[in-house]
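One chain follows as structure tokens, the form predicted alone.
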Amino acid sequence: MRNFKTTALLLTVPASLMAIGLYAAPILQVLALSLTEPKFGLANYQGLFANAAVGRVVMTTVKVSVMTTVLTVLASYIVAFAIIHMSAGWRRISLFLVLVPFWISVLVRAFSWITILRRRGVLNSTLMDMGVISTPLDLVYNLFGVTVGMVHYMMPFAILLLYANLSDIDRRIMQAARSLGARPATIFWRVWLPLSLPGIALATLFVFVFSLGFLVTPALLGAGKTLMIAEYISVQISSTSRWDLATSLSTMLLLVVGVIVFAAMRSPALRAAFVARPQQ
């Protein structure tokens, strides 16, 4: 048994070295640049708190991330809950449809939303032809468009996380509650929902952290009008060559994400998501 564990540990060495080379080394380089560009010190970090533009970008990022997280987890919970209660055949089909977006480029999905939401796009044209609206609605290149695109991108991840959690819930508990005279609404709110809190917590953490560093979808659907941290950092590097600002903001983002994950992992609900339940 000890030899097996040693062998398994040795097999992880190549992947660990690759992770260090591809992730740890660049992160350390970014940290070094943030402290030495243009001169050594913490002036870059002090400047972040005095920069009004950075403050606006941070507020936009938090707002979009929170909205994306709430809408994604809510919609994904409904879908995962429905899939759990389908027959085996329909469940396989539904899970296949959930996986389909993973095979489509994020660029294709973003441009598809632009086609649908633009002023002369599919949605506005349909609503105008039906007489619902007289002038096109501004549905893209703003906060609404960015949020729609991000929710669409995040939902497959959240659905799979929630589906895994909901699949582990022992149905006999529901049957026991039903046999005791509990109504369906009471069973859901008092039994099912509390048991699914670990999955909700995990999906919430994943979507929120992912949203904080999202680049492609906000850049395309926001068109610079809804500027988030990742796009702002990209602009500072590629357009203005402000490496001092870009690296210090990147480091702060990494630090904030680390603190959020560390604090979240201390939550009993989230820790329970990683505890295997006994087989039904």
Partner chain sequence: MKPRRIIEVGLPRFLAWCLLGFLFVPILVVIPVALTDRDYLSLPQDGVSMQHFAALADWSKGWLPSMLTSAGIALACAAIATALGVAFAVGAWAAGGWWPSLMRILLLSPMIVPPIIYAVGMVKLWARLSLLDSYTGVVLVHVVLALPLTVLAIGASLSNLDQRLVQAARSLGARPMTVFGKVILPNIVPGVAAGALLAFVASWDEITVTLFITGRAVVTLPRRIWTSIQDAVDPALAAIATVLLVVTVLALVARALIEHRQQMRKS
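Previous: the form predicted alone; requested now: the form predicted in complex with its partner chain:
Partners and other molecules omitted; one chain follows.
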């Protein structure tokens, strides 16, 4: 009998070694370097808080992440709510429209937005040909462009999360409310919304955490002008070699993400949505 369990445990060893040696260890080294590079102590963190450039980057990151999260969750809820009320055929079409952007490379999506939004892009030239505007609008390489790109990136995730959550809600509750004379608006505010709060919380958590540490879209659509934490860290390691800044900022980012996830996990509803169901 013990033989079986030993074999089972042995099977978990290769992947575990990989996760410890090639994931946990390098990240722990980042934490260690932030305290020792160039010399031991908390000097890097003091430098971080005194650094005005870092302050601006953090402010931009928080601003973009909050805007992205609010817009994404709101828009995704509207879409997910509409999808669960559609007939099977329309639902298939809608889900297809969500799944194509979900699966397509983030680079392709950023590139599409650059093509549309840049000064000589599709949108500006169309508007100028129509005579709506006389000079091109600045739509990309700024806060607006980054936020549009981020919302577009995050929405498919959020829609699929919310769709799964809304599909699980027992529709007989709404029938009961209707038969008792509740109007559609009342049913939405008093029944749908409270029942979908765990899904909304989960989507908010995911989108916010992803936004905080997101590199690709902000880097391509912000092009150094709207600078967020991940891109700032990338500049520190690839061009200026400021390992003190890179490692201490990474550590702070990891701490913030950790605290957010830990705090969210204390809510039983979120934990249920997150953790795999215990095996029988």
